[in-house]
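Given as structure tokens, the chain that follows is alone and in the form predicted alone.
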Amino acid sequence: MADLSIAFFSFLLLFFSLSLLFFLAFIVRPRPVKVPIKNRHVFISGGSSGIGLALAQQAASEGAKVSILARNTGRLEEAKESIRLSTGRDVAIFSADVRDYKAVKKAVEEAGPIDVLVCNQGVFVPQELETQDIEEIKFMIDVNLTGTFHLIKAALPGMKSRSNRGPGSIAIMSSQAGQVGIYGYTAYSASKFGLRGLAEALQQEVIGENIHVSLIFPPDTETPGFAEENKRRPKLTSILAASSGSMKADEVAKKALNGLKSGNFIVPCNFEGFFLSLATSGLSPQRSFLMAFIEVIAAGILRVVGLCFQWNWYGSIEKFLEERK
């Protein structure tokens, strides 16, 4: 009799998840999509260094048009030669501000017709909010966020007239702490929580005009930025944060870019952000059946580990305030 009752229990689990997978099967929407990189225009904001500037790299070398964009002239010669040097191939740089929409604008016509937009600009002060300087917190928000629109805004009409209609892609570089706030990102994760808004509202609106969001949300990476953020981190900020670890530049760069082209949404880049993606997919677009059978199965049991996580989280916050007394 046991075994009867093991044998049914088997096939119903079988017979739940086969359905679930047939469910998930025909309503996932966007269906999969395959954005091709070879001898197409790919524009990266933030692309004279860090992230930016391995992806350009990554990009020319698989046979992309690439462009760049910074604010540094110098920076950006500098980033030429050096994607020159290691791919064989040239690309075109733009100075401007991502904060200027006009300024972006001319750099995004001057570019001509964009099929791969990747807004990677980015700014990151860590600081308690009471003690944040405004203008810092203006200036985060005003890069990260309303940068990101000035981009797309400026690139869209070129992507939708297009002659060649092949499959196009805008690929939003946000954070981890765009996903769960920490201490001392109060400001950085405002404006890296405000891209998922853009994205999904995004994402319904171009997929009639065959163009793709993915949200890409690296750990801490090794950069330039990184090091000066460092000098400032809060110390119950570095705490909290190191369970993610950290990534090299042109680690990141790999998984965005293999994201991108596979048109996934969410973009995790390490073993920590995927189940971090898998917790936090709430309402989000997923183009895979069986990402989104795994986000199903596993919905309950992250919620759990959530939470253990923020127990420990609070926890370090007590024991830290209160040796700080």
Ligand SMILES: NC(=O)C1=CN([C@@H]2O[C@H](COP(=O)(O)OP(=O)(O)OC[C@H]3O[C@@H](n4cnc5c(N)ncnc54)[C@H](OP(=O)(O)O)[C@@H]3O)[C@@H](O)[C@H]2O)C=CC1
Given for the second form:
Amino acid sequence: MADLSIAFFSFLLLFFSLSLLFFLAFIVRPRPVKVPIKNRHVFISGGSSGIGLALAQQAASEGAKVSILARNTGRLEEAKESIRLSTGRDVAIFSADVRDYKAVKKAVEEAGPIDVLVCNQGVFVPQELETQDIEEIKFMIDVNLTGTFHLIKAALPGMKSRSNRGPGSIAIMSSQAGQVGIYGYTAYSASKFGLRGLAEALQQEVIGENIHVSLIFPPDTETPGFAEENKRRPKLTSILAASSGSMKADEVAKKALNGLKSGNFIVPCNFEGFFLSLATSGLSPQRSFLMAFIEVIAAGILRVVGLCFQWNWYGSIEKFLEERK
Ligand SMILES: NC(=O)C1=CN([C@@H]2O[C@H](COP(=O)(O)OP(=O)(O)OC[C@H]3O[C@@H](n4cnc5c(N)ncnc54)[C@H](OP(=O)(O)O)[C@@H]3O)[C@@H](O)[C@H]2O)C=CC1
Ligand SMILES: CCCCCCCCCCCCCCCC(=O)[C@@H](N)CO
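What does the same protein look like in the form predicted in complex with this ligand, given that the last one was the form predicted alone?
Expanding to the full complex; the earlier chain stays at the top.
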């Protein structure tokens, strides 16, 4: 009798899982896609340092025609030289501030039609909102969010008229602080959460042009920018951010490149990031029916895990405030 009901229960479970899998395979949109980069034009903003430089290096070594954009000409030249030394390939460099739409447009037009646009530039000056200057808040929103609007708007006409018509990609560098709000990151998190809204809406607008959007979510990453950030990061910000391990720029670049080549909308970078992405999948598009299946099955329990993280974080905040008294 017991054997029979176990068999019956297993059958039901299997039947339920398979039906769900088939259903999801049928409905997931947009459809899976591969975005090749060999011999294609990859344009990377913030490509002179950290994650962007590592991305430029890896894309060049995979045979892409790479352009990089940043403000400082000296660092652009240095990046060009280091990529030439490590890959034997030449990258085109463009000096512009992403906050200046005209300058961005000029650079993008000079660079020629883009197949893969990587909006990676970003600034991060963590501080509690109450004491942070309004100028610094605007600085983060302008560079991280408005700057990304400028890049995409400048690049879209050229991307639409691509002669070969292969799949194109717009990859946007967010942060795990763009999936969950973290102490000390009010402006930074807001700029990065903003990118998600931009990306979700944009994907619907450009799917008809065979352009595919990816959003990349790195944890703390060892870069020149991060070294600067660490000089002034509030202690609590560091404590909470340590919930996710830190990575090297090369590792993040590899994840980012693989993610955009696979056409994934959400691109986590480490183990914690994978679960964070599942827990915050929301109404984002999902091309993989297997990932969609995991999202559905894991949703309830991950909400519990997420609440445990909040419990732990609020505990740290309480303890910190207690000690400061
Ligand atoms: N490092 C980390 O811990 C994490 C980083 N990220 C994100 O990854 C991205 C890259 O970060 P990371 O490599 O650490 O940063 P870096 O500070 O090392 O490099 C930033 C790059 O962006 C360029 N840049 C900055 N401001 C502008 C601007 N106004 N116009 C044009 N280019 C600009 C810089 O060049 P120049 O100054 O010459 O203009 C540089 O090339 C950012 O979007 C960041 O938010 C996400 C999660 C973690
Ligand atoms: C349910 C499962 C949860 C899994 C764990 C969640 C861990 C969240 C940690 C968030 C860390 C944010 C780091 C931002 C780094 C960054 O962007 C700055 N260095 C500036 O560049």
